[in-house]
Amino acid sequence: MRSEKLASWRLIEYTTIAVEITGSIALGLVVAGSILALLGYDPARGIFLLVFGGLRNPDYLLSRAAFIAMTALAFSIPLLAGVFNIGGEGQMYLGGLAALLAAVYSGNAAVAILAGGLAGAALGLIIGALKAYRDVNEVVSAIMLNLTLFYVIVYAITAELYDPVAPHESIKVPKGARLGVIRFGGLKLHIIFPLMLALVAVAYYLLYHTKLGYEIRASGFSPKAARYAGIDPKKTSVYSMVIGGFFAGVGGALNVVGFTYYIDNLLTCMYGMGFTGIGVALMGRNNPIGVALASIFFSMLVLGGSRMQMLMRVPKEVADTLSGVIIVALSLPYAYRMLISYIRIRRMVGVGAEQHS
């Protein structure tokens, strides 16, 4: 009986989610099409190019999705513990730099990826510890570190680590330390995408099949209830930031040793992906599997927007706006659920405190 009720509850939940996602996509497409029509463009052609235009280059689409998925995990895992990790951008920068140096000096891709992950984890540890034990707002500290790391790494690439042949680029990752591609006949796929899927599976297992994952989710749901159950929410929040930072650092490492093989002096190969991960995490409902799917969909929108710019001469700002409308439409239902859940928990805690007093 209990298993039947659980199965029925899950069916209702999954059906609700499917309806929400379908309705959100439809609403986003209608609004985006209306904007195109108001600006004098063909809405049907524009929406088709926006959604499907990126499929012309599946390798680049999936490779870009791999980086975004890592920064989305960097946001979603701490958020489950009640921590707002906006530092995925800086963690990715630092992970990319650490991976570059490790690849150059070790000549090993695995060592480079591990170095990138550990660098991102260390930065997550700093932000998480400041939040948990010194009550420093994680958003403020993360933004400050993001900016600091951006300029430090730009200086390092420009002044110390530049390639004499191409001064706007860093020294290159040695060929022996580069992740290659998988070929299927005439098609190719960078190895970073299968690696991303493996890492998503690891994140899912960690969150839903381990004690630490349960503690992270319990602490985010209700810190007071978690503390009553013997869980230390402060320690758990720090762990979540370390794990999130690790994934963002790995994202930077995959970018450097698996795709670009260098860092340019303006960090354009990684710039903005940390913040993009926030929207993708909400689109994916903070679930690693949802994050993987959302990152692919977002990558489709980005590349489709570029295709629309080329073929319809739509300004970049308009293409970005259309993508943003669809992303917001997909993110709002889950954000609304989170807000309602937070308000209910606060009310329950308040009622409990009054009864106890």
The other form holds:
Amino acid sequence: MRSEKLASWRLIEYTTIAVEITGSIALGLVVAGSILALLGYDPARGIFLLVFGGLRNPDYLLSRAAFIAMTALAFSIPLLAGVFNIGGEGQMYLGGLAALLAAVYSGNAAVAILAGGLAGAALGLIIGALKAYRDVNEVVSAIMLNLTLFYVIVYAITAELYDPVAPHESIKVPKGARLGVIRFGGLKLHIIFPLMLALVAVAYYLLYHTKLGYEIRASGFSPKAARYAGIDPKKTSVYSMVIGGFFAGVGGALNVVGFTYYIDNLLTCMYGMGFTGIGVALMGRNNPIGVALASIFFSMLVLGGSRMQMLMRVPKEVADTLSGVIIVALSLPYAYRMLISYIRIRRMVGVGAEQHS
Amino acid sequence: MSAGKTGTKIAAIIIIIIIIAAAAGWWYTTTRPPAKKAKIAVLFDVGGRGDLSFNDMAWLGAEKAMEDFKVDVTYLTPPSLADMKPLLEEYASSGEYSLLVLIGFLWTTPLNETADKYPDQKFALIDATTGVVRPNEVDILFREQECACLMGIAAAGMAHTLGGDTVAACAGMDIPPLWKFHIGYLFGVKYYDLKMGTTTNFLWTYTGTFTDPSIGKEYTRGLLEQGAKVVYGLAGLTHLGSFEAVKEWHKTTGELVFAMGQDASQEWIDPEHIPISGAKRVDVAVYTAIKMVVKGPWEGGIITLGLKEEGVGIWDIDGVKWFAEQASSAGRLAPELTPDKVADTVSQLRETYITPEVWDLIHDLEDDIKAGRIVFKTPMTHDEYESIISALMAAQSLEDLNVALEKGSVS
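Mind pulling up the form predicted in complex with the partner chain next to the form predicted alone we just looked at?
Starting with the chain above, the whole complex follows.
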């Protein structure tokens, strides 16, 4: 009896999600198509290239998804605990730099990725602890740290770590410490993609099959109820930031050790990918599996945008706008639900407090 | 109906079909354009178009080539540095384009790692070099010294007319193209001094960035406090801050100072304070590369463009006006200005503050360079660059300036 009810709830839930996603995609495509038509481009061809143009280079598509998925997890795990981690950007920079240094000194990719993750986690710890124990708004401290770290790393690359042959680039990751590609016949795949899948699986296990994951989700739903159940929501939020920071740091490490093999002095190899992670996390509905799918979809839009520029002479700004429209459309339903439930909880807590007094 | 009749009927139908097919085929092949247009792709660095300078000029050259050679040119701005290598490999391996034109030094490493894998794909790298000579790659560089030395003469001339004795430059990063600017600029200033019998203080500062106007403003304010009358902007977006600093200095102290632009004509940004800009014609470089593929002869290696090839120089009033028109149609020109007004203000400033003797000096040196009587050295290492600079700083006679020259001499 109970399991039947649960099954019917699940069915309703999945149907809603399916309807929402189809509706979002349709809405996004209609808006994007109208923008193209207004600007005088062929909307059908444009949309086709934007969505499917990236498929002709699957390795590039999947590799690019790998580090975006990491920064998306960096946003979504703290969000489940009720903390906004805007610091994925800075955590990624620091992770990338730590990975580069570790790779140069140890010559080992695993050490480099671990170093990147730990650097990001340390940064997450600072932001999370300031929030939990000193009530410093995590958004403000994260944004300030992002900016500070950007310049510190620009300085480090320009002044200390530059490559004498090409001064705008850092020293390269040594050959032995690079994560290469797997080849089957004519096909190739960067190792960072299967690595990303493994990390996503770890995140999923952590969130849905461990005590810590349960505590994170419980304190996100309602800190008060969590405390009643014997969970310390403050401590949990700090843990969630540490884990989030770890993933962002690994993202930076995967970029540097597994794909680009150096950092340029303006950080353009990572710039903006932390913020992109926020959109991808919402698009993936804060679920690790959703995040993995969303990062691949996002990567399709990025590559498709390039293809559209190349074949239709659409300016980059227009291509970016169109991907933006589709991403916002896909994130809207989840963001809306989140907002509604947040307001509802607030109201319930408010009503409860009134009755109590 | 006999079997034979059916046979002839079928044969007749087949013949008719063949004739129709042949006719259609003939029509199809003759009415289609006889030769496929050559396809060329321009790949920008992450900045992309819309800067009204380096990248927009590159596209200008591509558009001109499109018209002149009837080629099909398309362009792409990669989303980030991490995307440059995979995109380059994708288009090199597709073989769709007869030439890939890569704009800017960010492409150096991606190209260096890609070019050998695709020997049939031609590449042109603009304003940078991989340092490797390959048959399928041409690197187009500029002889920046030739433009900077003329700007140095103009700057020194203007500083003295303004009643000062100090010229300065706000430079980007300590990289080879800037070394060449430094040598040329200092050469020009010293040349002026030794010809005119004056002493000019020379200030050169590296800001370490090409993208931060606020840093440019800060550094330029420092230069003006040290008495600089003319500041040469050599730092891309960073020196847009220099223009602001110069304007503010005039407003707050009442003392007129000038800035000089580089690459595109930048007079339109503030014609009251920018009388002159050095030209670095990225458009000519892109055009040259496309021409090499379409008209031939193609030869891999390094090409340099100087005054003679019109790859560098000083923007004339027509150029100033043209850029002001572009700025105006992009909505970037200040509302109180028109392209004509910009051109008028600038030509008036040039007349007032660059005296005929200074123009004579500029034109004499320009003629010598164009005729190939004078060729500048290009420093290969940082040490060589520093030794040329310190020798020029200590120069006591015109002969001492020859340290910066590969060929010829000034007297």
